[in-house]
Each structure stands twice: as C-alpha cells, then as structure tokens.
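Consider the single chain below, provided in structure tokens and representing the form predicted alone.
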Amino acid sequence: MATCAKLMLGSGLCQKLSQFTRQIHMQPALLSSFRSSREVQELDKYPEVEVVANPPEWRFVERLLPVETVPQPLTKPKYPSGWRPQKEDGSELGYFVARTKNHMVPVYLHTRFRGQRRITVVRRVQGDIWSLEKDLRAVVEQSRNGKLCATRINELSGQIHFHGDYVDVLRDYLKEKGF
C-alpha cells in the first residue's frame, strides 16, 4: 500500500488530480441554486428582445395549449357510452341538479373507515332540496326492496348524502329525469 502511494505521488497523475480538485473548488458549480447562479448584469449587456403580441407562428403553439372550457358535446340521437345530455331545467319539478363542467351527473361515492362505510353523495342541487331527497330516497328504498335508507341533507352546500353505495341507481334515475 505504501509503495502504491509513493508511485502515485511521484507520477504526474497525482498532480493532475490535485489541479482538477483545485479548479472545482475555485469555480462554483452552476447548479439550480440562486447562490451558484451568475449575478445580474446591466440591461445594456443583454440582447434586445421584441415582444410580439400575436405573431403568425403563435397558432402552432395555441393548438398545443389545453382549451379553457370544455366544448359543448355534439347532439346525437344516441351515444355509444350511454351518456345523455341534460334536458330538464327544473322549472316544473322545483329542483335542479346541475351537471359538472365535463357534462357529467354529480353523483359520487365516498368510502370511509377502510372501505367499510360507503356514502353516496349527490352534489350541485338547486331549488327544493327536500323534495328531491324524498324522490331519491323513494328510488333507493325501491332498489332495496322496501328497506329504509338513512339520508343527510346539507342545504347550504346543496348536497344529499345516502348511506350505502347507490351511485348507479341515482345516476340512472337523474338521467331518466333529464338532469
């Protein structure tokens, strides 16, 4: 081991290695940190930049950007996924369930306690939330063969909670009603 160290010290390899380590320590590494970045110079030393509001090349960039709003779906007599557009405005029923921005029915399933408790949530309810809850509870109890169903209504947020997994039943009923 000592003879290897003596050979290495005597060779030019050791000198090159020590010069390299000195260079690394003398010049700060250009990393992403603000401490290692270059200092801000005077504006005269930077190249002139012209900001163009609407160049012709911008159309190639615009098609890559996501759209700001979801476009209205095309009207067809029947959709292959089973989706139906919203028809009812709620004027004759007294309540209205608004669709989401993606044109979907706002019925969700929340699971709690490691999946042991399932709660179906109907959101975006406007108008007479109590009559909607009565209608939806009748549909759920009919699917449960007459067994009672526990519900909770949050009038301020426009939500109805059903204890159990009734997402498909409620979503199909709301689609049939035109919501």
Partner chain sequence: MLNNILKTSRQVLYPVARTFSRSSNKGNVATETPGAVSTPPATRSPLILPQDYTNFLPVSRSTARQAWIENTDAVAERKVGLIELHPDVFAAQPRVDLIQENVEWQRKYRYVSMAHTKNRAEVRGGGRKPWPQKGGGRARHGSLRSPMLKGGGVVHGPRSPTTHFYMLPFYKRVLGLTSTLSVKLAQDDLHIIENVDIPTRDSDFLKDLIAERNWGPSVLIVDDDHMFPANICQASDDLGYVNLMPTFGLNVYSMLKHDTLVLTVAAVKHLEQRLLYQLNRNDAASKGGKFKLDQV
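Could I have the structure of this protein in the form predicted in complex with the partner chain, to go alongside the form predicted alone above?
Since only the chain itself is given, any partners or molecules it might have are not part of what comes next.
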C-alpha cells in the first residue's frame, strides 16, 4: 500500500512536472523580447526603489572589472618567473634602457624569410647607445665563443639590432645590470 501510495505520488509529481515543462515550452517567453514585453506604465504602479550611488556591495563588481591602467607590480624579494624590477638609473653608465608599459625588458625577436633570418632587437635605448652596443656585443660574442656578431644601431629611434637569436642572453644581462 505504501509503495502504491509512493508510486501514485511519484506519478502525480511526474505528471505535474511534465505539465509544467510543457507549459514553459508551449507558451512564448514572457518579458524577454521587445514585442512580448509589457508597455511602460505609470511610475506609481511600480514598486518602490531606492537608488543608492556607490553602494558598499559595488566593490564585488569593481574587483571583477578590468583595470584601466597597468598597475605597479607587488614588491617581493624574489619572483618565480625570473622577473626583476628596474633599479638602474643610467646616470653612471651613460645609457638607459627603459622598460615597457607592462614593466618588461624591451628585447624582441624579429623573424623574416620563413624563420631563416633571426634578428634580436633592443628598443627604448636612451643616452650613449654606442657604448651600450659595445657592452651587449661583448656579451653576445662571449656566448658564441668569440665569434663576431654583426649589429646595427639606429640612434634616432634608439634601437640596436643583433644578427641571431640572443633574446634570453640579452634579457638576462640587462636584468643583471638593473635595467
């Protein structure tokens, strides 16, 4: 008897559920499109609403929105990615390599001719670019066991091009120097 009652209840519930789902799918969705929405009525027919500017709950929305400007990185003694903050001023060395807006070292790899020509570019160089080129070329040639490396300097735009892929070498060297 109990099982019969349970079955009857279960079937009753099932029936109601199926009726409900049928209603949802047969009728059009209310208030979800322009043509099926009710027209705007007088304001006193709507419930009371309190408009609060800057409610305290807004911080839950704010923390999900993207930041407008690049924030300053948190100061830590060591970073697992190997990133290092800029410390060098450039006043003693005579040259200065500025970081990008995302606080990265401006050394890039340009590839042309289907990857056959690889050129390492150091950008955003200020000051005495010739002495910086001499120092960087020495580092690159040392990593090549003394073989010469061809470079090109564009003083107006503050760029140095190196023939070959020495991005990691130059980035580590510049970070060590403090740039």
